[in-house]
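Starting off, we have a lone chain in the form predicted alone, written out as structure tokens.
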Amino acid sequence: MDPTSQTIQQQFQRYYLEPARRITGPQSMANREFGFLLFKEKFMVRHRSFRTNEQLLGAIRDLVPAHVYFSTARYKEPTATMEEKGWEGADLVFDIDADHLDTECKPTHDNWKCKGCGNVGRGSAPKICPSCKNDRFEEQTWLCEKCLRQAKEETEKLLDIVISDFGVDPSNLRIFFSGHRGYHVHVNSKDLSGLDEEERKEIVDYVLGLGLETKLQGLNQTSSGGVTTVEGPMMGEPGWRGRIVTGIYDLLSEGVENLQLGSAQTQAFKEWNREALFTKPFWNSVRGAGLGTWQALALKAVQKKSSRIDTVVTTDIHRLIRLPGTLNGHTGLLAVEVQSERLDDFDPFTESTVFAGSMKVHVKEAPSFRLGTVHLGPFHDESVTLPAAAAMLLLCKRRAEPAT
């Protein structure tokens, strides 16, 4: 094991061995599979089962893993092979990760290197290398306040859809910060636990607004006496109908210039009082805006109001997902539950830090960042003594090494 991994594991071990440490397993704990990704050779220990929180904590203390996972599924025999486990249902789970969001901050702190030719770039890695067409990259990512703010906004949009459109009782929802670049939303519902992969794919498509036809949402035109009239949904209507109108309002509020309309239409929308969306049918009140224009705006509104979830996580009925209350080996931050009423105020850079004291590390390269009330960096090829939580973040992100 390399010195950096050894140092991280030692700190993780100290955390888990604290006498007051407690770990709470998921509902139906005895029917879940647990998995542990170890520091050594990134080996995965799977098909473990525990009946008590004490047994689970004991295993974590023995293994000292980089990551701890549990199955969203419940099984008759969770320790058996996949073919023999006996699937009994699975929580409906959503994962929102800044990795999958096109955040404007990525070029400032993420970079990639092609494994084929060594070509480098900033931001998210392309699908294929522009130089050699290779599709394998080394990626170095970071988490910043902008990343996590956007992930939080996507989570809030998801909650609106799940509660308002699917009718899920908020008491059956649990929200967790992953300890890295996003949030997990767990739905504990007997009515939804039996859904198969195809049925969950329908939910994914709805949340993303995929295949949504504006005509089926009430946006259409009629002709009478030679006069063509556009008809559409109104603000406050349930589901995607009302969400489309809200999305159009938000788009117009952010600036008509960004909507890629013709010059005459752009000017017409600038002069139009968008507050009309709240009070009366408005689809015919903008000069030069016909059905095609409104359809284009409606589709942009769908993109804006949809929630950019990780589709694979939701459709996988055997998914292993991070266990709340455990450390994330990518950051050294704690995966913690966030009460829905506190989501907007939740500060992951304060409320998920656990390491106290200070540590000396040699930082290779790191952007400026904040942990708690302390602002740090940027750093470049220098040895520094930092708050332990900050040093652990840099070590886990492989931006630093233990100082000798």
Second form
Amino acid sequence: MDPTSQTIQQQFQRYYLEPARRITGPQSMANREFGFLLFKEKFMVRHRSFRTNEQLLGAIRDLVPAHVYFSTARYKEPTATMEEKGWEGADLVFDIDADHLDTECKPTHDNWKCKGCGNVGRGSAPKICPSCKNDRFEEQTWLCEKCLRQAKEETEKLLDIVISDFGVDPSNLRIFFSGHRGYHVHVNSKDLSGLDEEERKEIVDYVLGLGLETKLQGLNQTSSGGVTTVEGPMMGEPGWRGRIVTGIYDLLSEGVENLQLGSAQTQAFKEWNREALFTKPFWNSVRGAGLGTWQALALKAVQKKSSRIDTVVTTDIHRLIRLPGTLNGHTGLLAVEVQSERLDDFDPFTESTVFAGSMKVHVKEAPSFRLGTVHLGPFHDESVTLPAAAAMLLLCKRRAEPAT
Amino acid sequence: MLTRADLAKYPFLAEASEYVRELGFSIDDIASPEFTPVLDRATSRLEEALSKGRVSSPATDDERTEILSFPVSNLILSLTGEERAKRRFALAEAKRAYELLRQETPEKLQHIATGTFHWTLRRVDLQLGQRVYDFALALPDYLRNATSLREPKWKLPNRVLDHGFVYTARDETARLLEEEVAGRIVNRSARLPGRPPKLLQPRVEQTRGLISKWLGTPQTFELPKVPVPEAMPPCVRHVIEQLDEAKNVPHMGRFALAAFLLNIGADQEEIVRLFTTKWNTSED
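Show the other one: the form predicted in complex with the partner chain, since we just had the form predicted alone.
Now the complete complex, all chains and molecules, led by this one.
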């Protein structure tokens, strides 16, 4: 094991060994599979099961893993091989990860290197390398405030859909900060736990607004006596119908100029009182805006109101997902539950730090960042003594090495 | 709520099974002459299903024969042991049911959906724009039946969802029920009698003939006896490529490759040869 991993593991061990440490397993804990990704050779210990929180903590203390996971699925025999586990249903889980968001700040803090030709670039890695067409990259990402704020906004949109459209009782919803670049939403609902992969794919498409046809959400036109009339959904209607209208309202509020409309239409929308969206009917009240314009606006509204969830996590009914209350080996931050009523106020850079004291590290390269109330960096090839949580973050992100 | 005429229309319903049970027939009764119309109707159901993919609803007042012939069709089909015919029969019967269901009152649709199929289905009277909705169907019940329907209008993002319910029109509800009916018939396990009555044997043979006539003889594909590199998953091919280029492959990669090759039945000596030439290992 390299010295950086050794240092991280020592710190993790100290954290987990604290006598007052408690870890709470998921509901139906005995029917879940647990997995531990070890620091050593990135080996995965899988197919473990625990009856009590104490047993689970005992295993974490023994192994001191970089990551702790549990299955979203419940099994008759969680320790058996995949074929013999006996699937009994899975929580509906959503993952919102800044990796999948197109935030403007990415080029300033993320970069990639092609494993084929060594080509480098800023921002998220492309699908294939522009110079050698290879599709494998080494990526360096950073968790930044803007990205995490965006992830939080996506989470808020998701919660609206899950509660208002899917009918999930908020008491069956739990929200977690992953300790890295995003949020997880777990739905524990008997009604939805039996959904298969194909059915979950429909759920995913609904949240993303993928395949949504505005016509099928009621946006259409009729002709009578040579007069064409546009008709469409109204504010306050259920599901995507109402959401399309609020989305259009939001778009217009943010500025008509950004909507890429023709100059006459831009002017017409500027002069139009968008409060008309609250009254009815409004689809024929903007001069020069016909069905085509409204369709384009409606599709933009869908983009705006949809939530950019990770499609794979939700569809996979055998997924292992991070256990709240454990340390994230990518950052040294704690994966923590966030009460939905205070999601807006939640500060991941304060509420998920655990390491106290200070540590000396040699930082290769790091952007400026904040942890708690302390602003740090940028660093470039220098040895510094930092608050332990910040030093751990840099070590875990492989931006620094331990220094003596 | 349901009349005997309804059971004749929908012989897959729980109430129809109950009716058959109450008649108290045993398997030996099939041999009695009064049962001939039932056997004939059972065979015609199968013949129509296999040849046209449809089963027609005859204008008959012999409801008992209609109801009884359905489980007998199932029995004959099971005795042929031809799984693939089962699905065709189920789809044909379900289509027949749809044509009838779409004409039913909302009350009856709701009764059938919630009774036999345990749907959570509420009556609504709702108009959104031009669309009129008669029902609100619980999301899991909707998804179970709509994912196999390919028209864009069935895609969840194109539906109106309201607190866990999907609004549906009457005809749409009947269409979703068709899917449920097909599933129920496919999964219906006909209890095979220990000794099938002799009288059924000709009907079983006749049905076998129909199956090979309309569905053809099934083709079997043999798996290759030796490992075919082109058919290996990308990760395994990647490991082999790396070895070919004499690159170092981590222990886990080597282990995975060896395990994979053993699993697909590669010759052990062949694997060892691969080890020795490529990995420069000794055989000890």
